[in-house]
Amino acid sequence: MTVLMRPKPLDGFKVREFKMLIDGKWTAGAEGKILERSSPGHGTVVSRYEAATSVDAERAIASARKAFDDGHWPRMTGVERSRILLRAADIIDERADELAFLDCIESGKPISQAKGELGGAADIWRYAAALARDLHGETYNTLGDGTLGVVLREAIGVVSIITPWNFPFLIVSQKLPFALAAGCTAVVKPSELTSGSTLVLGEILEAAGVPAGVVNIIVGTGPEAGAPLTSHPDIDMVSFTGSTGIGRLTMANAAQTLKKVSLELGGKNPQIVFPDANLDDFIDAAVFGAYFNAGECCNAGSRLIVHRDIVDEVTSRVAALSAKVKVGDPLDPSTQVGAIITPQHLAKIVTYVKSASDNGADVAIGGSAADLGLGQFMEPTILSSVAPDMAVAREEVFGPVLSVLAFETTDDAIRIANSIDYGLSAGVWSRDFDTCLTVGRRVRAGTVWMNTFMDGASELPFGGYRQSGIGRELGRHAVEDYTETKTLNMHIGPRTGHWMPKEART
């Protein structure tokens, strides 16, 4: 039986009111519309935002364009930009409790998890600050005595950054500091469900010394505020994280002006478990991978692909540990699984589970929404006897639902892992490192963890194969993603190899 922790009402809570940031000014929307956000864990309005329309999006784009074309930011030295990014990281640390609280009440994630994410975000800003000083091109002095080749890395220009609701502050921190380190300007549109911490980031960047117009932040729906950021001719690059469906639409819109596009999309990530694995370590990693952030995570380990010799033992042990997971009030520091983002999404998760059960899967634990009196919650759920062709095994449920599939041979496991449209991440568990490396090299995924799951570092690139996206975030090349290369081909001395004969040139 899952441990359920009833949320406490937000008595005396004062709703936070936000404006949008355009050209260094905190301003209302052109049409005066307001968006309200209710806490998914408490059912109470916690935030109100000025709602942007296409008019506001165009204002923000114009501001970023002017700041790039005429402003100081792209022309600063790497040292100057680095210092500002480091100041921003320090202020993020100072305001971490405030930012974590906003992410907690707006997204429903546990407060202890939100605080951990803020620490990771500040580290990313510091890493990006270091890369601002290390961005460089190439020189070629091997082209002959009369030629010198120089390859420059120049900021690509104005970047639109569109972020999702599941990791509000962390994901903007995987994009924006690298764009700024390269010398770009930006228009940021967070999800209209979880915009609070990103708007506070605007205050932080002002305090750190980012000039007006370099970072503009608007809040609105995808059709109203997001679409112009993917198609406007003054946008040079789009960096989007979200669903694969909206990613396709973003790519199609950007194709109208052949913008550069970076997409971090969905995942249906397997953990492949062999009989010689350290099952004590794996069981904990399986529960963490499935239920972290209530499974609302593109990296969630939502498929266990288990050798048939141990599938019953693994299922029963994962179910037993899942029953001890604490579900409930996001503001309780002991909570491990918080609320589901919207009632509509909760209904979608329940539908996936029912469909799998109707088609022959067994519900080992959970399977239902949890009524805690306030907000919307889902019980941690395990489905066993899942067939590879079931929707729950192929599609991104984005909830605390774990599917268990069995395999006979290594080739079978790899075939099942690669049989879907996604390729974001995977895990492999075996004491035999030959097995780990064989599987790791043959599974088509951007990250493969071996005898661990969902570890990460600012230095390691993150992104997916196939319909999990295009491009990579983090890592030492992250800043380069926000640049164009320019070749300077310099001739030294009199020109040689004339095309026309000398008499024709005199």
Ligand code: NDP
Second form
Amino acid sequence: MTVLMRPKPLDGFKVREFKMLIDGKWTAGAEGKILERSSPGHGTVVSRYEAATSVDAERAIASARKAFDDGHWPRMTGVERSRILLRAADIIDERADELAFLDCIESGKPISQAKGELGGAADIWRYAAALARDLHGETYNTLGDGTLGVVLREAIGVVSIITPWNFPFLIVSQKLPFALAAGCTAVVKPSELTSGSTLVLGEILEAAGVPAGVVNIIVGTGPEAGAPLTSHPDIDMVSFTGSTGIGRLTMANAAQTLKKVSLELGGKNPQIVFPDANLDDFIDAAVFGAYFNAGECCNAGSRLIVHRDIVDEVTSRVAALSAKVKVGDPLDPSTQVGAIITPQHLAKIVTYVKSASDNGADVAIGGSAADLGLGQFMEPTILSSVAPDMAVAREEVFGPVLSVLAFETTDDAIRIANSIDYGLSAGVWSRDFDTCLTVGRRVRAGTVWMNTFMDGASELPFGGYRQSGIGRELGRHAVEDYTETKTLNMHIGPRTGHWMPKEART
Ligand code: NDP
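Following the display of the form predicted alone, present the structure of the form predicted in complex with the named molecule.
Complete assembly follows, chain above in first position.
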């Protein structure tokens, strides 16, 4: 049984009230709608938001459009934009405890993890600030004496940014600083469940010197406030993170005006382990990969693909370590797995487990919701004897549920890993260099970890193959994603090679 940590009631908690940011003003929604968010770990209302409808979305888009077409931001030097982004990073550090608390209390993630995410986010803002000074195109001086070719990188324009609830501040930080570095303006819509830290980011950007209208932040439901951001003709690009289903819808909406789309979607990520692996390291990474952020993570290592010779040992050792994971009160600094985002989502996770066990999988540990008196929690769960065609082995459960599958040969392992619709990330564990590289090259995923799992750096691109998404975030090319390419084809001296004969032209 896992270590359960009962949350304490949030007695006397002061509910935080938020407005939205449009054209540099903190404003109420046009229709006076209010959204409330309860802490998933306590069941108590913690935040109240002015909710946007399509009317507010239109105003936010118009503001971003004006700031792009007529404003100073896209015309500033890279150095000026970089200085502002660096100031923003400093203020993120100064307000990190407040931001981490908001993410913890609204999403249910453990407070110590939320603080770690804030550190990572500030680093991304600094990295994007450096790229703001380095964005450049190409020149071609090889086209003959009469021609010089210059390829410009220009800001793509107005970007809409739609983010989910699982990493509220981190995910907006994987998008917005790169868009700003390129000179774009933006309308941001966080998940209605976890909008607090993104709205505080609006205050931070104002304080850092981002001009009014450059970043607009609206809160509201996906269909009301989010959908206009995917279809409006004044939006040039949509950057979306969330479910594959809404990603597909976003792409279809954007297709009407042929907007560029960048999509970070789901994952069902395998960790493939061979008998010669360092099993001590692997067992820890398996537990971390499965339960980090309560498994509500597109990068979760939710499928262990284990060599048949070690599958029993691995299953029992992972189960033994899982029993020591601390689950419960998100505000306790020692908690490792916090609350599940909503009661509906918890029910969905439990249904996946039940269906797997009805179809022949064994529940090695966990399997049920954990009753901690307040909020909603799920026991860390391991399913063994899972067949590759079961829903739990193919679909994104988005909960602390680990499926164990067995393989016989390397080809077998790669085939199982590649047999699903997703391709976000993967891990391979072996002391043999050839094995790691063979698997690393043949697994169809945007990131492959070797003898580690879910490490990251601002320098390293992140994104998916197939139905895990389109485009890459982070890395030095991230800023280029928010640009258009323009060719300046210049002729030097009198034009040669006329189309019409000389007699006709004189
Ligand atoms: P969604 O894809 O519904 O939400 C992601 C974002 O899209 C939110 O801001 C949401 O707004 C918004 N949205 C919803 N509908 C629309 C729409 N019609 N047009 C524009 N924007 C829209 O994810 P869920 O929160 O419903 O989670 C469902 C499942 O998605 C999870 O169980 C998980 O499998 C997966 N998921 C994957 C994530 C990832 O990182 N890859 C992150 C989150 C979820 P709002 O929240 O306000 O409705």
